[in-house]
Amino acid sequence: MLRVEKLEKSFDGFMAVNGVELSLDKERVVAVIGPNGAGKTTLFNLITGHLSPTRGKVWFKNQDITGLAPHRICHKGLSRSFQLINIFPQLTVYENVQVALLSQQKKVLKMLTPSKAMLEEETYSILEKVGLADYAGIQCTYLSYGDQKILEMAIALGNKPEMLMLDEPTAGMSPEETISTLRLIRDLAEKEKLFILFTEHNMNVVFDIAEKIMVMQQGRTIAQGLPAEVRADKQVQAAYLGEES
């Protein structure tokens, strides 16, 4: 589904991403972990076209998408959420998801067609999947922080992805919201047959749901494998899990 080959990104001589290797094949839920400054968000930006790599390749469904514009990558079936919430705050919950569907189906220029009824069934279907159907008519600024993060996930689903990338999906959430979000991620992977790649600082979250884990340190891939393999890695234990090597 996704293959990253020797990906590099340099900013004025600083190597933010340095030869990263990553692959998603059979695993539905894959985590990228590492401390602040490890290069996780930069990696996500490189994969989704928000940054162009200095070197390396990104393959999605065996197609070279290296350096393509974000909207082109999105239309190929790769969608994402952001570390900082990225929604339309003055629109309703319904309208936020509807806009994504209209864009995905290239109906944004149908100026003479009333928009309210367009793709109504599809919009409500997504809202029901993520548990926000009861908030459809509410302006987004009145949602809780956790629900705003879930809404951003719903917007990403409006792009009809085959793979969903989530940048710290539970950051800032209460324990109850975190549990609910974990359940949602599992459901999307299992019921909707989505591939999900996510970054996360909460190790309990990572080892609870990830089928595969890639570990970054100073822009490099230092470990990649099954959770048990990563947990047993001495370098990972010392650097990220707070255990003695």
Contents of the next structure:
Amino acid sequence: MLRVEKLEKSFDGFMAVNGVELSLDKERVVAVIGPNGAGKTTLFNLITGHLSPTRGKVWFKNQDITGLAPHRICHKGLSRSFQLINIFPQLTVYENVQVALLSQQKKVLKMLTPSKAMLEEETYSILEKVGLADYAGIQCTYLSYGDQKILEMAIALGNKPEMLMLDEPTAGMSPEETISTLRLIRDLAEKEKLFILFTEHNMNVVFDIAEKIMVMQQGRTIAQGLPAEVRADKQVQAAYLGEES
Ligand code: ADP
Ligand code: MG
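I've shown you the form predicted on its own. Could you give me the structure of the form predicted in complex with ligand ADP?
Okay, now the whole complex, with that chain kicking things off.
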């Protein structure tokens, strides 16, 4: 599904990503963890085309997507949300998802205009999937921070992806919001048959939900495998010493 080979990104000689390896096959929920500054966001930007790598390759569904423009990668079925909120605050919850759907359908249908009723149905179906249907008519500025982050996921779903990449989906959330967001990630993966790759800096929250975990430190992949293997890894434990307090 996704393969990252010896990926490197240097910013004026500083190696933010330095030989990252990642391979996703049948696992639907995969977490990339690592302390702040480890290179997780840079890795995501490299995979989704928002940055081009200094070296290395990215393969999605056996196609080389290294260095392609973000919208081309998105059309191949790989959609993402950002670590910082990326929605239209003056629009309603409904309108934000509709905008995403419209831009997707324009590309798919080209000449056929999707009927209003169909679009409405699809928008509500996405809002229901993420639990925001009750807030459809609300202007986004009035949503809680946690719900804005969930809306970002809904917008990404509007691109009809096969794989969703979420950069720190639980950042800034309360413990309750974190738990429900992780549950949502698992549900989307199961019910919608989505592949979900997400980053997280607190490793304790991913062990129950991720089928596979990749650990980054200072731009490098230091471990990758089943949650139990990663938890037992001496290098991972050392990387996280003093980090969790
Ligand atoms: P993470 O998401 O794991 O917290 P980042 O990928 O955001 O880590 O950052 C990794 C490192 O790369 C950090 O030291 C950061 O300061 C640096 N970095 C990220 N983006 C840039 C950039 N555009 N220019 C220079 N340095 C950057
Ligand atoms: Mg980050």
